[in-house]
Partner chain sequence: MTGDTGTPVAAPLEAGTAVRLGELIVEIVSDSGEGAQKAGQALGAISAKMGNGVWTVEIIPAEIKPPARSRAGASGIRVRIGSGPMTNMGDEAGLVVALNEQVLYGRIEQRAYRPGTVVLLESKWKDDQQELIRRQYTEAVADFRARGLVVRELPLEEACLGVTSDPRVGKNMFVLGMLCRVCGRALEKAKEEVAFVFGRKGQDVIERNHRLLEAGFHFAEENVPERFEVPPAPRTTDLIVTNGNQAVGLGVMAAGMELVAMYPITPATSASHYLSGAIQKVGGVVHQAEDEIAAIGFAIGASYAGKTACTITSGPGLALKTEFVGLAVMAEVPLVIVVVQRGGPSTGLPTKVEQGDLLASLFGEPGDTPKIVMAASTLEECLLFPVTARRLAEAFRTPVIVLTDANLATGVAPFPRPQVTPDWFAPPVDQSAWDPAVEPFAWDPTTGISPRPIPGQRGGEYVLTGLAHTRRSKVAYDPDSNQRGCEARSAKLRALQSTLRPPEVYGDASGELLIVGWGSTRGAIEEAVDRARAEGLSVSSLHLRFLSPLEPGLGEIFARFAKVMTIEINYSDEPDAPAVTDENRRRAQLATLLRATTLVDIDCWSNVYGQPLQPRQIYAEIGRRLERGGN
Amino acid sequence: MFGLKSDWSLELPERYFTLEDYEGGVARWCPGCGDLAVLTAVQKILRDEQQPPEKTVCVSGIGCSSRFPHYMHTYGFHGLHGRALPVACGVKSRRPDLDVWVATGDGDCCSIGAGHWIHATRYNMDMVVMLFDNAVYGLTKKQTSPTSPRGLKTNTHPMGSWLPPLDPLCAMLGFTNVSFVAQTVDWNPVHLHATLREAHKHRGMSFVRILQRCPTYTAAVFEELQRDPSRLLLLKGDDNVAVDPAVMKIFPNQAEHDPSDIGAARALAETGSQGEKVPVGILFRDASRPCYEDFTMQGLGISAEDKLAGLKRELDKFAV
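Structure for the listed sequence, which is one chain, in the form predicted alone:
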């Protein structure tokens, strides 16, 4: 009967979020930029998890990738150069209930922000850190970055970069209290999405290095990897990134890897840094590492009166 609940009526949730609920401003990255694939992957993960936009925060520093918060219809903080991680840690320490995502570049994180990078890893606060690695300072128009390959000609090194590049994976796996390290590529959206999804599930700082194409300044850097999948090594196993068998066929080289073995993870990262098989998947995961927000969240519910009383008690200890 019309107007009465029938057996076939659907129980709809009070709120249901679609992709449009996470879309902010129109992305102004260059056509073909790998950042676009990352943006879509994050929006799909939030939609699949039905994460409320008002409970999500995207934090960034300075760089092309750091425009990420502008393109998300969530809370966002576009910080200073190299300061994405301390801002994100500050957010998480006072609002541990929020879902925090960090967008940072190879220059923003590995150069001016390197000190914060080390300590944020040690804090191991629950957030996803996405390193958009295009091997160049793109926003400021083609300067050498810490991950630029040797010989790359840039505005700061017109004869070619002199030094071997810093490898973010090798660095991460040497930091204290590291709990999650993974690598993926922007040109395989299925693996990209699956890797970020696993990172989002992990409690602790999930660091995902994304090999990200810059069609304007470093179009050739990842061209060989993109054209020749045999240069990549797909990491698989029960505790690794799960992708469709059809996608796995793209990777001629595959290896079983236990992410709990940090020694094996370091060996894989070192092999990849030497230009041999570049690993994609989860290199290391340890959910037992302590998270700093478990300490910083203590006392968050204390009233202003109780805080003032506690402060007075401490100051009274110095009375003479």
Contents of the next structure:
Amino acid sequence: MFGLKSDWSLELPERYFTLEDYEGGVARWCPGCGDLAVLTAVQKILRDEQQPPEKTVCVSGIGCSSRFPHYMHTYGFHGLHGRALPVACGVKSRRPDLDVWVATGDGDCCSIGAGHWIHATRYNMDMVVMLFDNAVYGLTKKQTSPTSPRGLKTNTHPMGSWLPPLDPLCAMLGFTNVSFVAQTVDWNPVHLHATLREAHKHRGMSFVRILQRCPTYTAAVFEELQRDPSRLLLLKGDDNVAVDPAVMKIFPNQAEHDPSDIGAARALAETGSQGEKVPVGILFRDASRPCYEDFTMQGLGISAEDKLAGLKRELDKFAV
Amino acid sequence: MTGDTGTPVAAPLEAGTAVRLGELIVEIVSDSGEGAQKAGQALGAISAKMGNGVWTVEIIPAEIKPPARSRAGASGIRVRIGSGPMTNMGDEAGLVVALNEQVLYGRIEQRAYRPGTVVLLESKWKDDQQELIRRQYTEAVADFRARGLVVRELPLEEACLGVTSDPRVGKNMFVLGMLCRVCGRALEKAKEEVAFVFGRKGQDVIERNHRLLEAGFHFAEENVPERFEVPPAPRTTDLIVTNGNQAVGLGVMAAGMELVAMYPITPATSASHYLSGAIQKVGGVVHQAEDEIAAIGFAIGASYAGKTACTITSGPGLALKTEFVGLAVMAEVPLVIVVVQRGGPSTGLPTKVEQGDLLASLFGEPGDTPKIVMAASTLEECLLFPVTARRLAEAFRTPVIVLTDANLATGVAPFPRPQVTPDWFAPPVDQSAWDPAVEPFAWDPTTGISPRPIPGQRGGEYVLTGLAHTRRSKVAYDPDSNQRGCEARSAKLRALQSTLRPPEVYGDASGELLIVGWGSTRGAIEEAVDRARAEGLSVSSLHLRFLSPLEPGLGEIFARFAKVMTIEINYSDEPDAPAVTDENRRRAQLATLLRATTLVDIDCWSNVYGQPLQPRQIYAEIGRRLERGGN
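How about the form predicted in complex with its partner chain, since we already have the form predicted alone?
Below, the chain from earlier opens the complete complex, with every other chain and molecule after it.
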């Protein structure tokens, strides 16, 4: 019947993962925190792609958003402030089989960890880096962050912060060997999910800045963007984030953008950094950029015999 | 004629008569970039291949290109050749080749010579165009002779000109040839060595250097009356010759390390240089990180993912890594950290030796961070300790610091070739299913040890955290969890200590004075103890390899000696300095540690001149102490 071969066997997947399989402890973020939406989006992507939880590693630094790994039922590394990226790169260096996600905040990534940020971009190892940008230090209770808008009143700048904010997209698009830069917002779960999914598909360091509301300390910072979508610019095109037409309708401003055009990406980031036409979608993507793990993986799986032979050759060099 | 160290001192001789010596210390000093080190290394290698004991140490100025003809710019090498094994740089040199008189002053200031030391001095300066240089040279030669040095003025550069058009480049091989003749080294062995050293550069280069070598050899035959012989002792084991950093590199490979993450720092970097060209042969990789912090973070990431990793650094790098070391202790990530110590504090003396990072290694992090700390005392241990450290790191799920120092890093000597077997390597990553009933920190109540889930192991999913945590690795702010976690991590050191043997006393098991040392000073201490004991002094020594946990049985050993003191290369107040009392005296680092743990009134003698300790200094100190004891 149906021409089945005699050695026919039923190849059902041995395991099927549901959302629950990726859910860790109950999230302890503040009610209304934008981090919750990101958590859900990531769990959905892993479920959709049937990624085994034990093959997934979430690495974070310190800060509100860096609690992320605790709320996932995967392997996790909740390390030091600013140091998520070196750890994540180390994980990937000799374990290319692991799916690595990095959760980092604006203080963690753009301030104390800024040096690593530049170099991790240059290493371009295959991982998703989610920048939870709420423009403030939340965990330590409202200090100015490098992305705080000028004039934001915080406990370290009670009269308002002095300097213009650092724009992570402009920075990223200036770093050597950048391969994927996108921006999305926590309050549009469809766009958030679709953007992260594109990031996950990309081989290389996929950097997604997520404009993320902090209802406790910076409720006002993204309020206008949320209320007035005309301040946002939806990037669309064959090669950009695809969302449902119903969702697209939310955005009065839309622009075709080819993510292979870094010049155009930089111009979009620059305009967005002024607070007008803040771009959402993929600004830049280049899958041809070299990935550092292609070098660090060398010699993976060498046999003990070959190791011994190699070592003996080395010792011979020093023989008397 | 005999020096105060018992070594015969060279004296002017009839040409052709060779003096047989038990050992000979040779130096080559020059401006930076004249190839003195290459020539000296070759002399050491030739001697080792002839069966001699050898210890070679480089003389390195702090700057890459210091001004020519300056005392501070003295660059070069010391080669100590002996009949038996050589474990340290020894005392004063018996023979030195100096390419100008000013660099020789640099070494005289370091007390490198004694009356009777033969100086083979480049004489071209006496006809220099500059009057100042001519005067400096003439005055110096007279001064050297007044100091008792036996100066032979030799037109080295001119002699080279017959063989090469650019003596600046080739003079070192000429000097090597000369030294081979003076020190009784076989020319054929020297030619083999030169062919090996320049092997990659092609036959032309080898031949040019062979001509220089032969020219130097024959020049010495005609112009240098001195001839020495240091007969080799027969040996039975296979030997290899490396410096301490190469030994560390070989040890890292022999341990089966897959990843070395580093950031350039003197004097540790050459270990990574060596590994960068070699580790791929054992399937590993060197990652040059963007900074010291990232280097250890990268290594910790790889280790968390089940791959054996290490980081190699020096004191300032260790300081930067502190927070990550604390995380590795807290979250129980196996990691080997090699610290090649240099002079401190701060940037300190980058190229010089100090044993100043002991307490920083033990107690450098905030909070209680028990970890294993070992110190290599020989080149062989530089190779073997990374192997032991890797195993301990995994067995005890903790970082292990392996301390070496600039003296070991640059010292070159032959030592037994390790007989590596595949069980030296780390086993492949375990990816079998994990029993979810076993918590990620299932601390054994006695040993504190717990098995570690590795990413990829189904059922073992957990979130590593530097926050206080439960056995399930859940963040816990309750007082009990933190207390329990600290107890478990502390128990691991007790458990390791229970597996260690009490250290062996060198010399009699009891007596007047016990010297306790650690790290690279072992050879010099034991040589001094031998010398003192030969004169009937009641002194023994003890050398510690494990500093955390300390080796067991120390209190009992100390009780068998009237006096116990440490000898170290780190700072301590002189006991008779102004206003120093027994209460406020700041003691050397091991002394501080041993006093705290054993309650024995342990004294110390230490300094931070940046020089390896010489046997004669230690011998003199032993004499002072025992005299003091007789008061």
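Whichever C-alpha set is largest while still superposing within 1.5 Å between the two forms counts as the rigid core. Residue numbers count along the first chain shown, from 1. Remember, it's a predicted structure, so these values are computed and weren't measured experimentally.
Taking the rigid core as fixed, one finds a CA shift for Glu305 of 2 Å or more between the two forms. Once the core of the two forms is superposed, the Cα of Leu315 has moved 5.4 Å between the two forms.
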